[in-house]
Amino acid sequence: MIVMKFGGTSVEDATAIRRLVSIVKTHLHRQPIVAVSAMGKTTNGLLESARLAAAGDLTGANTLLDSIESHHLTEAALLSLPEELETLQSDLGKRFDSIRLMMKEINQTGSIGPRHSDAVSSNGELLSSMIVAAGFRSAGIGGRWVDIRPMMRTNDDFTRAAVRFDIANEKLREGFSTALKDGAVPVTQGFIGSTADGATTTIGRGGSDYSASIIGAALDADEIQIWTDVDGIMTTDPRIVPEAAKVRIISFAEASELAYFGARVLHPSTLLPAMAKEIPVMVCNSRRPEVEGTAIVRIAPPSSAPIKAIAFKRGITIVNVASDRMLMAHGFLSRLFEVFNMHDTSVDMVATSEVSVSMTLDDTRNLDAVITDLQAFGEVAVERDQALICLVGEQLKYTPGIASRIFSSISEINVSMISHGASAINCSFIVSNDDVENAVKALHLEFFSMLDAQTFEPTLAATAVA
């Protein structure tokens, strides 16, 4: 059994829906369970619907709606059978009356609650995998629609909730075991879930790729396949460095870092269900299916390349904390971390001297609370516009030079905070925002000049500049 997920790209419309049922069909041997992110730009076309009715604009909230749902409409006519398209576009119809519903109780209240927030977004999945279902049934395979709501079981933490997995994964492994029986495709949601009592959550944006690997590691997956619209985990980011080669093969480990560092393929929760059962996952192109993606596997094979690849993070803030009270004093990180957990803010990078210590954040929702507490220990300092890039290889804390290449080749470039050894795979540094683009460039025609073929693939475009 393998769990093959399909991205917003994926499934932005009919044709793309019809290049995902051909995909699948190839993986019928297989028992595919399929999960679908929603249609597109629809959660936050949905989403803005909610803030237009909480701004008092219940018409144009209305009227984006109908916008949304003429476009659901239109591509389900599209792919579903004749004699089944009356009673999908009574159920696709069913479900926007009831978001209008809630768009009605928004606006007379005036604010979107986490509550309404995840009410109204986890209709995009919804939607998106009833017509998906329809595009099998219709393509003569039996696609089974499943409601993932009620097996996903999570907390009450509403925008951001959290998967309780000693429920979830039985109740996964019951309601699919049942799916999946006569050879049905079945076909759900991903970044959905709800409470113990039936309220709909969301485990955060990106969840899509997370809920396809909670299954596949609730249900012992032989593999998990996040199918997108890039070939694969890529070298950086094409968009500022064209000539970007794809990854073949890389680590769990690898991989993590990579996402959680700002690698856009994954989400950074993606891989933990799978590496605790050690199932591989695989990146995949749903426009060039032909192409083999990339494969994340436990351990990857040695590699002559140090470097795997480069992420990087806009918008980061440093918070420095300057006290004498730090010298010799015992305890007193502790304590400073603290004010951070009391505020549920996470830290990527920590650097210390005597008397002062440094902090990147990417989440700032709660950054002025966490300064008034913070100023209690010392003068608290904040730079905001800076950017954390991030080089991760499995050889690189044992590679000599590496940081001599690393920062001799952005030498124009000021660095204000480094982070090297605390991990064997990853160095990571801040630098404005304004630089990051030079510093990715520089640094990737440093370690990318010459590729492993073992490990990479030149894209076209890396082998048009060669």
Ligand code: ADP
The other form holds:
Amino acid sequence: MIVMKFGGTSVEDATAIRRLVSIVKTHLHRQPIVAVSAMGKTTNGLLESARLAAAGDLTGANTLLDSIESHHLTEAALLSLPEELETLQSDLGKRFDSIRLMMKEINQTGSIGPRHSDAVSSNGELLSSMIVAAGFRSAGIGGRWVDIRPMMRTNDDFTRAAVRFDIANEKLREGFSTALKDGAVPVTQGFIGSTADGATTTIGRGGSDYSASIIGAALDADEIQIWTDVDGIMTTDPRIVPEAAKVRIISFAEASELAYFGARVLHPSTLLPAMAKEIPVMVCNSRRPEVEGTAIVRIAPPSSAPIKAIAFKRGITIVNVASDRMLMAHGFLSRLFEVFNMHDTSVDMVATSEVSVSMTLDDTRNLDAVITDLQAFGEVAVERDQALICLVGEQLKYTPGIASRIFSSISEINVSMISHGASAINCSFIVSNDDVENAVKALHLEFFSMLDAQTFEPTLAATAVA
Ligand code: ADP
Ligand code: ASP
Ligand code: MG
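Could the form predicted in complex with ligand ADP be shown next, to go alongside the form predicted alone?
Everything in the complex follows now, all chains and molecules, and the chain you saw is the first one.
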């Protein structure tokens, strides 16, 4: 059994869904379970519509919903078997009717809480999966829509719900084993789940990758495939560096660091369930299925390249606490971190000096409360609009002179914090948001101008440049 996850661009319209069906067709002998994201940018559209409704613009909210609905209906009509079309359109229509009711409520309340937000945004996956299942049937392959919510049990931390693995694993195993028995391809949703009392939740933006890995681990899949719009894990985001090369094979540890530190191609938690069960993960391009993709495996073969890829995350905030009391006071850091813990805020990077400590945060939702509590420890300074750059490679720890190469290649750029050695396979540092593109380009040039052909495959863009 394998899990095949298709992201937003891979289900954006009828053409993409036909491509998806033909990709899955070549894997039918491996008993695929298909998990999909919302079509294209539907999640953003639904959330924007809710925002408009909350801000008092119900007409604007409904106009936006109309265009989302019309796209879904048009693509469904292009894909569906004629005899199924009426039912499919009525099912999709009912879903939009219920979203419109929610918009009305949100408009009346004048605000959108996390529970409402999930009730709205979860519809993207519910809708796309219905259309994809219909796409299978019109291609002569049994496709069965499976609502994942009763199986993917989560807590009630709406918009970033944590999966209750103790319950979900068993339910996923039972539910999908039954679904697989009749030979049809189960088509289910990424990103969504539900609480014990049946409220719909989501597990965080970009979470469909994570869902696929959770399903795969629960069912002991042979492989988890993440189908997206790039050839695999690349040496960096090709939107910044078009000549970025594909990494052929990478370890779980390396890919996890990349995902955690901003490589959007994988949700940060994706690899945890797969790693625990040692299930290989493939990242492939749904527009170019003939290209092999990146294999993420437990142990990657040795490579002559010290760095496998560069990730970055914009919008990082640095919090600095300066305090004389820190000097030789044991327990100081533990009390300090307790503040972050209390406010559900995780810290990515830490640097300490004798009298001060700097920490970087990605999630600043509770920043005000954090700052208030930190003021008990000393003077607190906050620097926003920073970016984290992270270079990852298992050879990093064995290669002398790497730090010097990294920082000489960006010598014009101000680096405000550095962390090297904590995990032995990554070197991370902070620059300003404005400098991140130039820094990533310079680092890419430094480390990926010459490629080890066993580890990397150059892209067409790079070949054209060469
Ligand atoms: P999906 O909708 O399929 O989940 P995403 O947009 O979430 O796709 O992720 C794919 C995107 O991730 C790519 O288009 C690319 O711009 C971005 N990306 C960032 N870093 C990397 C990287 N190192 N390798 C590949 N893609 C990356
Ligand atoms: N549709 C969701 C999002 O846009 C989940 C995903 O695409 O992975 O965040
Ligand atoms: Mg994604």
